[in-house]
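Starting off, we have a lone chain in the form predicted on its own, written out as structure tokens.
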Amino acid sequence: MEIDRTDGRSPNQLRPLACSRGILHRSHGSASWSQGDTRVIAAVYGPKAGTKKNENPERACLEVIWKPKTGQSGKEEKEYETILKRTLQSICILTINPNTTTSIIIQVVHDDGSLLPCAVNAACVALVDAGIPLKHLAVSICCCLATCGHVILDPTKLEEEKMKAFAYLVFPNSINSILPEGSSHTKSKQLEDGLVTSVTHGGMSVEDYFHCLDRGRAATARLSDFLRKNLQPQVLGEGSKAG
């Protein structure tokens, strides 16, 4: 029995994607990422000389600042900052530009579900736009577990509130997929089955979790394809959309 979704999508269907690069002139890199009505803007500043307190000066430092649509940052925003920082640290080459700090500012424009995955995707595109050295890219998706046991992808805010549990998943996306042929990066095969970040909320069994993992990994093929097309050299500085 299929679960009915308020917007008519199938359980595996993602909302329309939209992405634009270089939208902010004063930042070193920037990107807007939308999934349905959820939209996030990411801005990158740096690298700037010096590292933050308690950071290793022999490596590059990243800081993430999360700005909600309205009001002050609270506990949830601080949690998002921590998750996003750890995710970005795992994909950036921190041995290049040691003793520097790069700031990633996340501005929430509108939240209609899957907010953190949208922020991860926006931040990755903004890092590329800023020319920050990366081991590989990453794509993120939210998988929800309904009370009936069905898994749905890319939920709206209303769907998130009705779900039994959900998982934010970040998968590696080979840098080979966005660079021209002949580049020196040849590790795409090693990244196919990897997992960069996994954050769960609510209760789900191990079997349910692996079901979410399988469905999420399968769905990221579309995200990866969209990201690859958006980052191709011939569309630098231009927006890209997918229905």
Second form
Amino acid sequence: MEIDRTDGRSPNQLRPLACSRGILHRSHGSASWSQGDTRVIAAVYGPKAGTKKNENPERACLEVIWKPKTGQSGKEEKEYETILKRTLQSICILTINPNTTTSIIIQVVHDDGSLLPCAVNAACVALVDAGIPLKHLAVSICCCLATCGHVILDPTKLEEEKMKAFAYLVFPNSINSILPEGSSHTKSKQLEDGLVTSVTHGGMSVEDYFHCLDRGRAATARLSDFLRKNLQPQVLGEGSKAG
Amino acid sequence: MGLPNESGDLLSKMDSDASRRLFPLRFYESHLSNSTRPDGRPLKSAREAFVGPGDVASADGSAMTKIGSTTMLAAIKMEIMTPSADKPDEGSIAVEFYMPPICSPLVRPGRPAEIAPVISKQLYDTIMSSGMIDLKELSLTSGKAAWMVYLDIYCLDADGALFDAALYSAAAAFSFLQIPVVSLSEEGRLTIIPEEGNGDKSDKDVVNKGKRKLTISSLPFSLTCGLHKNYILPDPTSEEETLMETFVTVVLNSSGHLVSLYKPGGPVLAQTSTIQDCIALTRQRMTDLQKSLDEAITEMKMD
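Starting from the form predicted on its own shown above, please give the structure in the form predicted in complex with the partner chain.
Expanding to the full complex; the earlier chain stays at the top.
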């Protein structure tokens, strides 16, 4: 049974992706990520000296500030900040710059569904732009479950509200290995099958959740390729940031 | 204090309390390698949970739960409000989670806990996702009057697994809830009659005499597991929470549906097998929690 989506996409099709790096001049790293009409700008400042009061001074500390498009920051923004902070902490190498704080500021430009995944992707690119040491990248996707049991990727806001349930999933970047197949396979397989973050809304059965995980994981290959292409060094002649 | 290669000897000579504070990770991992946890529990067992009516006289429904030392007090107050124009047949629920300074030495009046608004939002999302309460049932007169339910949960002692204890107390409070009696005044407005047992109030004014309990379709129950290296440790205490950085919270409802799977990042990646183990542990936990809650409900009915 085929699902009819209002914008004519197939269930597995993502909205057009657009990403630009280095768009803000004062910040150490910045990125804008858009999926269809949802657009988020991320800026990274850091590492700065000192950590906050209750944080471990033997490791680098991350701080996330989430700014909504309109209105004041409330509980929803605090929740997004906590989720994003923990997600990014798992990809950063925190032992390299101990006793420092890196601030990541997320500004929502437009919310048309799949907001948290968009923000995770934008923050990741901004961290690369700032030169913060990372273990691997994180790619994020939203999977929606329709009442008939079909899984739909990258919903718009209307689709998110109509659907039975949806899940925001973050996976590690898929690996492009230069080693021949078979060597050191187990470690990289473990990395690829892992789940960094999962936030779900609405009830679904356990099997449906695992379907969402599988579809989401399969889609991250496309997102990883897009990221990789986008993060290639920019054309010579534009001048580097350090210059 | 001794050179690094002597710290092993230092550890064996040291008092267990001192080593717990100075080398917490090592202390903890030595327990884990013996398949036990510092408080003596076997590796995969959660702490015992208690639930009872909260005895808050001014509230319409209240409950107190304890999971190990973590104590939560939930109270529900209901008020009449005008429903919004785009949803004239629905009432609404407002959930707030408070962490007063009594609960933990890390919370002070000028330094509110960062986790409190996050847990409030998480609780609200879980209650709405689980379909426990049908908002249409909270409507009194379409377009004119509906119930506004204020659920407040106070943490009295924070010793890990805050979300689990809070959700359990919310489920219990809704189960113990008695909807206040409502009457129609001369101007046609609905007002709540206080429970004073005055015999001369005529029964025919009362609008909802027969309907004093909410129909709860299925209660959500949760279990938070910490992931540390290859271990899955259900129901961490606050000491364990400072050592582990990765947590998975699984919420299931009584029909076995997955209401929420919440894993907010963390250095340990969750494989599919890990997620399946967490879900299985939650199912086991759910049967125990449900049994205790049912016993508490029957006890309350007998009073």
